[in-house]
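Consider the single chain below, provided in structure tokens and representing the form predicted on its own.
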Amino acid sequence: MSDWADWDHIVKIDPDKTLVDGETFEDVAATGTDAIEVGGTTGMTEEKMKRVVDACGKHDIPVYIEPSNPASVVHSDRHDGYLIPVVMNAGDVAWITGAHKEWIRMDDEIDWSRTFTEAYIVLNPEASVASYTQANCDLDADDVAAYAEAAEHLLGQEIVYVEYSGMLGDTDIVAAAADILDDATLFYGGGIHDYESARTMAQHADTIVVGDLVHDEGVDAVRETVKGAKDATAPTADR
């Protein structure tokens, strides 16, 4: 079984953004959150990445990088793994295959036993990462379904992720990528800021990501989230 296939919550926390003023990764780890992921859009480098890493990976929890270029790529036994994304509906090619062909080129020491994809389908246009890789973002629920039916079954991806990145994302369509997926597990990030928006969420997608939460409101604010996702998920949660 996948290290994730039992998470309801993940923080991702963005090398390039500092946390409150107070906080330490100590205080994220303890939120109740069930793994950390490292990775960011822009301002990404190995030197920021490796400290966020060495951080997080003091404490028990499962760490896994995301990284965005083959740059910010660190090798360590600090983290479990590295979870890659492939961009279904990218409109640069590079954020489908090139990118990870160059990193393939440029470093000898991948861990092919530790090394996962996450078929991201990216939805809010205003956001970085729609921008970076010319993401086509007018997407219906069908369309987003085709795309994580395809992930699964064409390409067999294990991790299907609808990203709505820094807007909260229509349910309808996390949960038309939910009905369509029979074993890929779904991850869902963006807008995520409190309980409520937090279950509602859970509700759809297997796994929620919060990410910007982490850096502006801290960890109380995280751990709301928490608690939202593992409701969601009780047996008695209506679902």
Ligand SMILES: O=P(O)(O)OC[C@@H](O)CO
Given for the second form:
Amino acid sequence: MSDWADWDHIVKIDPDKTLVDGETFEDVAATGTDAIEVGGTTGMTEEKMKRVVDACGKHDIPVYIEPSNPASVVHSDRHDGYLIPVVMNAGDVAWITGAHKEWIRMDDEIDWSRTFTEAYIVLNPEASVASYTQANCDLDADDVAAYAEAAEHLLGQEIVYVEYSGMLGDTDIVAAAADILDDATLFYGGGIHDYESARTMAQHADTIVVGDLVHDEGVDAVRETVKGAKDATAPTADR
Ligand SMILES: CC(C)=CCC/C(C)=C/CC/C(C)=C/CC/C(C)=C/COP(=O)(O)OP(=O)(O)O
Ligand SMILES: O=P(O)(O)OC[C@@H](O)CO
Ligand SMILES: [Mg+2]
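Switch over from the form predicted on its own to the form predicted in complex with the named molecule, please.
In what comes next, the whole complex appears, and the chain from above leads the way.
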């Protein structure tokens, strides 16, 4: 079974941002989150990536690199694996297969046994990731469900990622993606900032991803979102 099948909650650390004063990656690992992803779109370098991966990798929690470009991939024994995005609604094919081909050409240390993909559907047109990939975010619930179905059944993707980075998404859209998927795991990320927003999104998605909150508000706020995610998936939760 894949690692992520058991994850309710992920903290995504952006190596281009800092933690709240006085907090450490050990504190992040102790929030109760199930895994740490390390990635961001702007200002990413190999050096920043390495520093964060090394720091997170010391703690007893799965750590996955999520590169936004081939140059930000680092190899170490400190982390568990690589989650490589493929952007279903990218306007530039570089973000579907092009960057992947270049990475594979350049990098002779790829460890395929711990390299997996995430099929992104990018939905906040204001996010850096949307402009970076020239994503067409003008999609309704049927479009998103169809992308999710294509990801799972045509492209064999095990993770579908509904990405609203920077804003809380439309629950009808997240629900439409959740309903259409058979076995693929649905990640949801964007704008989760408290217990209630976490619980709401976790009622639809299998796994919620919390990003900016850890940098802006810190670990106490993250801990509330972990509670929301766990309560939503508890057997008594109203699903
Ligand atoms: C082939 C390799 C190794 C890399 C390319 C992988 C691809 C397709 C990347 C496309 C962009 C993407 C989906 C990156 C994942 C990380 C992510 C979505 C970060 C969040 O981005 P924002 O929140 O918009 O950006 P900032 O927080 O940096 O402003
Ligand atoms: O930063 P936020 O808005 O929490 O989004 C999380 C994640 O989906 C970003 O890739
Ligand atoms: Mg961001």
